[in-house]
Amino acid sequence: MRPREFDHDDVLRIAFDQFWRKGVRGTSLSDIARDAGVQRGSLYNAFGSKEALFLQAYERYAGDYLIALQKALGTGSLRKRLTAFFDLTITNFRAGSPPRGCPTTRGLMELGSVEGEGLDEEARQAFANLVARITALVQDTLSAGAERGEFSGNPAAAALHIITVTRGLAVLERAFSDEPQLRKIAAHTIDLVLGKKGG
């Protein structure tokens, strides 16, 4: 068997950048091959299809993003942890020039309502798994905050509320591209969950 003619991680990074900027529908394997400096056939041989390449690239992104979220949620008071969580989330949406938005929200919008259209059930499950894992991280952070006396609400309900707000922030970022507005909403959400700072 011949060795691979390209760096697998490098191709996943290049592919994900294109998928994030242009969506799966707007990205071709030819575009990825050109930017990665490889033959299109090599991508087909390695990944099988554009959708399979997207899933591998998305899983790589999801793993990296979860590590960054764990770090953001790992130190400081509960308020500082939630602020760091929203900071990372908003920074992620605003990355790129022009800003690329949220790859999960973008991908969810490309899911087909009819079999054979858009991304498939495997992609939907990958998106749902990442959202569920992020929700669990936030819930664990709130539960730990409750044990330290920093939170008196329901961690599961509050985590779902916070994650729902992040989905709304992703849509508002696309509509208005107004980072100060996103940060105000994030700060207000933290105040709703924890109570006003100093209050």
Contents of the next structure:
Protein chains: 2
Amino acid sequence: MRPREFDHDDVLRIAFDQFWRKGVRGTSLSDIARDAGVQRGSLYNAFGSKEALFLQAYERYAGDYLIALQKALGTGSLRKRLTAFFDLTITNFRAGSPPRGCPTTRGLMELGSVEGEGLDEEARQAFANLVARITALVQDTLSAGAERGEFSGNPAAAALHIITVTRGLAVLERAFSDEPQLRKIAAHTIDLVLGKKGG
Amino acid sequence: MRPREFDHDDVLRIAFDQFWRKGVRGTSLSDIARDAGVQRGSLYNAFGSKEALFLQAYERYAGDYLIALQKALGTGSLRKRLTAFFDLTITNFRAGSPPRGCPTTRGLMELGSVEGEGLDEEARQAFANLVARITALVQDTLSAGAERGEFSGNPAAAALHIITVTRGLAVLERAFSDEPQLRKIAAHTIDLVLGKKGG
DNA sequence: GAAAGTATTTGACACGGTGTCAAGAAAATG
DNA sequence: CATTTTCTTGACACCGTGTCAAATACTTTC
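Alongside the form predicted alone that was just displayed, please also present the structure of the form predicted together with another copy of the chain.
Every component of the complex follows; first up is the chain already shown.
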């Protein structure tokens, strides 16, 4: 056996950073290889393909992100939790300069996988999976809130609505890049879901 | 002068169909040229670049779509109008088999234009422009509804919320492809905005 | 400690995409 | 009918992905 000359995890981090900034299609393995100080061929040897590399890098990110979310959703009144949730969401896709947007949403839309083109089914599932997990997290939060009398609606429907709004925010962020506006929409959504008066 | 051997508009239609199905990056000018029965070089001569061709094709689509929207938003009670609006929205990105998704949202997210990569600023503006126009349309509808006593909230905030939801729906459509679910979310949104009881 | 074994690295290659360009072809104009 | 102007066509440079065989460097085994 000959040992790897690079750190698997480092490459994953570097790769995801590039994918996040420039999109999957917009990032070449040469870019990543240069940035990581690794030969392009070595990346193929270690990961198989650009898509497989992306997938691993994305799964890594998704895990970290879920943990951060759980933390944000874990304390305070229901209103506080939802506020923290939207906060983290917006902060996440406004990070970097210029902001890089939401990697999940960008990835999901980039896979034009409709006709053999774009990222494949496996990638789509990875994206959908994160969205589903986040939805479940929000739904649990709402259910708990309902038990404490902080919420009176249907947790499943409300969670889906909230997730839809966050995905919409990720899109509007690309269109207008107006962060205060995004936060206003988020606040408005919380008011709608909890009822305007103090929830 | 030597006349064109192809119809400008036909090519635009054919090109947009491909772009819509496979994404901008996923569509090659060779594909379009083959489909349109035109030489690749002629496309460059007539449109300048792939991006410019896409832009023209998209503007064409955007015009048609706006007209259809105006029609959908033009009759009945406020609730009926909003229902028709969501209907057209969902129907639009569920068209084709397999469904092609929302071209605006897909385009917007595909331009990773963060770092010189992806579609350029001009394309971003075209997408953002359509979103802004649709928002204005919805806002006008809500304002008119408010004047007739069908709506009591803030039309600007509500319109923005509704648009955000439609963008979110476009994203979820890619993730889950579950049309009934999308329509449920839409109905739920109308209820939230108008107040559950009959609006 | 030397030799064999094995996974990694490296560079060359095929292929397909974008975009450019010069030369050929087809109408309009005088 | 020649000229002009524009379109068409095919060749080219360049960059991206992905594959492969040969070279390399570390481990294991004797």
